[in-house]
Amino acid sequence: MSADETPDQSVPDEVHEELMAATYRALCAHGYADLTMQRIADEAGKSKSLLHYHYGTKQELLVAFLGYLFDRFEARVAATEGDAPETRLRVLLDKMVPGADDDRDYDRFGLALNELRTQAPYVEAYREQIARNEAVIRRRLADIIREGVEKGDFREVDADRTASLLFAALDGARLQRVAVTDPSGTETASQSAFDAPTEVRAALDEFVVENLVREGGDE
């Protein structure tokens, strides 16, 4: 679970990675609409009875799940610790947005995990830790740029602004694609004429890295 969040000491780490990992293969499977605690449990192989014992009840779970989700991406920061900020920079927005060959599951998973944040306006807990996650992620990035600036490798630009403008792009073009994929595996016609999230990181990488980085800079 991330830092922000107060995380349930009684789930040992290797039981939380588990049930986590089964969220994901239940959400794939199911869909947001259709998940239960018994589908959960029957991806991990354990009883409901044990799910409700750590975690209470599905919305905690889900809560849980979204922090593990947020752990996932501050380890692929920590990865690109001492590498140039450019590099990281693009690491991490490549880490951002699905590949032209993901496969059918990472879709059906987008869904369902956009169905989870529809409901956060009306769900304080699913509200806060997306909040939580989207401002670090943006602060994150901001702190990359904001390095960059600082060395030299990147032009003066407001850091904070640069970061929300990325990560705004990218979770469009995430949504977008959701929006034309067919839950059921078949590729629609809009989708394989046009897929926004390659689209606009290519774009992102033309018209506001290439932008940021100074000439005679780290390529």
The other form holds:
Protein chains: 2
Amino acid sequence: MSADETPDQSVPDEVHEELMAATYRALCAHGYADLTMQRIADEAGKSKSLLHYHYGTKQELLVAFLGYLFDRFEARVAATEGDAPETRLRVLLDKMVPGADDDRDYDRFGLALNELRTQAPYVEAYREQIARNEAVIRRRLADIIREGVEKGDFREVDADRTASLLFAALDGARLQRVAVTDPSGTETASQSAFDAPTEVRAALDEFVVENLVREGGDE
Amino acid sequence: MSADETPDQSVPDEVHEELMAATYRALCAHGYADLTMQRIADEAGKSKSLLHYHYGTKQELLVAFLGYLFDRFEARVAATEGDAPETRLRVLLDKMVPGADDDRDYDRFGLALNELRTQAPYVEAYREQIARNEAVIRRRLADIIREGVEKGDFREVDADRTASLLFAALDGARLQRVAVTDPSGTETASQSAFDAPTEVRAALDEFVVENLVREGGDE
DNA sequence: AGTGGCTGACTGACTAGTCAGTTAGTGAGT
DNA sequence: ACTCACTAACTGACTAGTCAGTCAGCCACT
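Target state, the form predicted in complex with the DNA; input state, the form predicted alone:
Okay, now the whole complex, with that chain kicking things off.
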């Protein structure tokens, strides 16, 4: 089935799921820089050797993990198919920058994922996997915008370019929140009471979404 | 106990400059994850012990380095003072996302700096320094926009919010370019011939800057 | 009785940080 | 001018610790 990215070794689905979930938890708990095979093993309640047994190297395990994440994201996004472009756009944007109401440790995870991503330029296997994932997401954004333009809901804009802006801005916003936010909960520095993702979402709505949507005929 | 908490004062200017430059080069060459005291020392042609002698720990050395970077950026930005808001805005944006024509290893450095930044949530000393730096940059953006609004060059927008969007978008763009770009020069994956920063700059010009600049009466 | 899933003990490579000691320079007393 | 005392800059060798990856063998099946 979806045990696609691990070519030779057929990891039993049940074990695979368990180890991927353990990797997720370990990333949330320790971040990528302090992620060790031992910590993942501890999180799974299994031995470190088992990880090597199933995935070979740490790098291969993490590539498998990226594939696992991608599958999950795709599944979530596919659920919105069929809705109106504007709705789908807003939902997708919300999905990419979870508000404070969302999953508590999503922040910690997004943080760790960003760490992992910064390693992409140095690790070809990461780079491939990540580039593939992001290209698909960006394409989805562009498709939604294109659909909106065709249906007449949106102004005639360059869909790819607009998608790039949205993607980049949200990405940057997430990065900023994450960089300034202390995961232990304490508020830091002088510039508090300022939430980058919220600000950016508001600005995007003002400049892009509102600007995109044609006057008249909604709701 | 010789190594004190105040590196900038205790380290002789000449040596400080040399070691900071060596740190810069070491970051370009190896990235943050593979940055070791030995590599910095090698780059400086000095011993590893010297780094510890002057800065105490690796963390303190890197905090000093962030301060060094910040000073340099401030100096560069201050040079544009006095120009028209629109010009200053465009120049500053260009400065934040260097085109392909710019410094060759700026890409590699920006990459390493992103790595370092992702460690901010885990290292309070980094977080403080980085938050301080970014707050000042964002404030500069906002000031320029505010000035533009006051002079009547720009539409009446929320300066802080707009600055946040610009900052976040450019940040995300830089991150994306960097994540997909292979530092060794080889083109990767299918999605080539697409430069995120360029796309985003274009989109920002379309949605924000053009939108910002007054062209006679509208609204 | 043999195979796949799994483990504990181990290794080799590597790293931040320490420490005793060297070198070069400065200034004071004679 | 020549020691002597002191100090800052600097180094090589070392410690203590971490980590990915290996390997011989255990256990539960069939």
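Positions refer to the first chain, counted from 1. Bear in mind the structure is a predicted one, so any value in this text is a computation, not a measurement. C-alpha atoms forming the largest set that superposes within 1.5 Å between two forms make up the rigid core.
Original post:
Once the two forms are fit on the core, has V157 moved its CA by at least 2 Å between these two forms?
Top reply: No, because once the rigid core is superposed, the C-alpha of V157 moves less than 2 Å between these two forms.
**OP:** Determine, after fitting the two forms on their core, whether L166 shows a C-alpha shift of 2 Å or more between these two forms.
**Re:** Shift at L166: below 2 Å after core fit.
Original post:
If you line up the core, does A26 shift 2 angstroms or more at its C-alpha between these two forms?
Top reply: No: A26 shifts by under 2 Å between these two forms.
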